[in-house]
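Just one chain follows, in the form predicted alone, and it is written as structure tokens.
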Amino acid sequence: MNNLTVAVLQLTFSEDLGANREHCAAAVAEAAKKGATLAVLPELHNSRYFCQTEDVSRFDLAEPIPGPSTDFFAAVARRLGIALVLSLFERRTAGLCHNTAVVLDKDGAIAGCYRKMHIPDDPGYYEKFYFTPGDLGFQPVKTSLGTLGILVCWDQWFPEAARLMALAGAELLIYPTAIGYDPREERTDQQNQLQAWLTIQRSHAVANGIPVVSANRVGFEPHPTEKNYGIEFWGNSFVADAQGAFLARAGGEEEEILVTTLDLAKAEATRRIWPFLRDRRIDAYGDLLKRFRD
């Protein structure tokens, strides 16, 4: 297929495991309507952001895959006849868990799954108590729709990502998100943040040659334990061509259900004009698998 009509759900959450499931639901129903073939949901869309703090009865929110959100999931994509993009707690096993998307085909049925390979832990984003690296690698997903480069949030800084995906024959790269301001920063560099962020994906479309769809969260939620603190979640979701230029974008304040069609054979002339992958010296990489070049 040459055109793609994806929508990227920029969404708001709150402490309750149902109401944020339905109001996914609502949106993937709202998406189909505008003519969606593929929707794409933020990361960790079951709950609110659990990874502000280090606790362990958040490890209660994880789920096996398959699960009861994929089972949700799956009569929504069926019902709809709409492939989805969902961000999961994964859990295998006790003290074994991942941050997980899974790619549900038009029918319902699980096309594949990635786990989050690179994991932060920064100031309210303990991710590494919670999350184990993924053990899947950067390996495409296959869809009735194309091949899917699924990588989740904190990955979206790391060219070899983008790059492996690319190689590995995916026809877009899908970012489920969530990232935000920290309310204590100055503005210049909260800003200066979102700009970082949407310019670094950006350049994943332009150096690989194909489109980019990043979803992000949107509105505040509180510190669970300190008064008047939070992550201010930035939204800004996108959608990206192979050449960068946004074809669609959200604003930052407002949940909003964005859709656009891809040409995902703009590849192939952009690749023809752009021959990033042609010239590439792969001869002379080596120090990449180096940690630092002492």
Given for the second form:
2 protein chains.
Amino acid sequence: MNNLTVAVLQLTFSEDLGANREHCAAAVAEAAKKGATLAVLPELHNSRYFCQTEDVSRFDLAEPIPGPSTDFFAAVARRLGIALVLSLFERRTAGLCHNTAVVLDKDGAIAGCYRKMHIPDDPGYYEKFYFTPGDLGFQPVKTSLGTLGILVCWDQWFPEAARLMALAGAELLIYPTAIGYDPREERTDQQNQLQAWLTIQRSHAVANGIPVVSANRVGFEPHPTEKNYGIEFWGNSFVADAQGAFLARAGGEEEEILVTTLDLAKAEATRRIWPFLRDRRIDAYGDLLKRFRD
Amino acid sequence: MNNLTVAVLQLTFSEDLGANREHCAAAVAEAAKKGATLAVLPELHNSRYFCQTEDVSRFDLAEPIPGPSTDFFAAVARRLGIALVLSLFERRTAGLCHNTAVVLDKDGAIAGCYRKMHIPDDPGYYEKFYFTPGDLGFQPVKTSLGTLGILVCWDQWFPEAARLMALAGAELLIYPTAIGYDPREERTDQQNQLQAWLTIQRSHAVANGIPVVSANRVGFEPHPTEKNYGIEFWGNSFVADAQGAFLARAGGEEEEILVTTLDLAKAEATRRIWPFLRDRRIDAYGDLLKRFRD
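Let's see the other form, the form predicted in complex with another copy of the chain, since the form predicted alone is already up.
Shown next: the complete complex, the earlier chain at its head.
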């Protein structure tokens, strides 16, 4: 047995940065009270999801790492003895920012960072304007609790990212995320998107024989300028086991704190009977490094 | 619009090879009658699933390609004007066999072959004894109906295989398969396995923005020598669209012929809004060609 009690914090966020920070800290405290030794916050939890528009003033939200947010949350982690996965808008220098996850160990020390490698850009999610694609590669973060394969939101659609984390020894995959419905879309289309999102993430558990943890924000965030438009973040945060089965799943409407105990040793048993890593045809995978095979 | 009406033939098989062949031909005729222009047979449809044991006499089932089976089914395809995906035990020479899918176009001509690249070996599925891993790579087959990414059973667990087919222009993925429950396992474990199998295949549709077709056998096949043991092939053959949503799905108990019309042009729309191919980090995927990143 190698138990890890993880909390997924499915939260809403307001325009008030200070309130968001306190809201996150309170949720972490609640998670710790429920026995969690690791808590995962949603993507870019310091603010509302600012990528709905391309607005140069929003770069004011960016900060260095280490910096104010890591200082603040390190104190929280240390006080409560809980490890944290933060998701921050990292400023490296003027005109060079990343979407960066930071892992704080239980003592508040920075265990490692992951800079989001795949950056989306589609209506309402103008991330290529704000974030330079990560340059740290797909490296899991070693902590006192285990080796964490941190990936962020858009990364979840890429099996390559999950595989590379697993090949580097990740014992679970963790996705801070911010995804929702366009309220103008048909309900059927919305449901298909949600199901696709659940399916692709659960598939990474299946393909790699390790659990998957996904923390999404929830609730409506209006567009800063256009009326009757915005994003309905769809929640549905979840924890899936090494075969992709749901161990816990949040709803789509409310804030929730999901606390689940994972037995990381179970991956050993799963991979013995489903030994996909044994049979990968690395001799025939060369074209995965091509843009297209044309 | 670029419609393709595909039939998934979820069938059972007996010890009688001649009867199996006629049973397949009858199912193809039924599919053609229902309007299908492409029919997909389950894996190794000429016989019962012989890999439950390692038995040298079973190599008698192997045959060359072209050979008796392609001749037989070419006549069927030509007569009915229907393209077929066959799954055969290919003999290349003494002591060298493959698990090979053959695509016959509507005129009965062999459009192309795919030799199963990932070969399983676990209790009840001793395929490494019978089949040399494929040496044709992950190449889709061009037909008069479209470009088909044929993969076989165990391949379905490997996102790399699906991706390579998509990168080579496959317009849909097709999996002839033979997978089932061990009757001695717990019902919950069985259900988790089935769900994992559905999830991973649907995820290939999601990741690549193309439909997935999976044809499984159904029904119990006893172990040749051990009593109270065998495989309960779990059926659940399905067709999923370019977002992984089920368009058709068979049950787990009965033979079924699923006929579904796919609009292959829909992938264009799906990939415009979910442009995963745009954002792959091929600069950072090099370690996918490693066995393990240790």
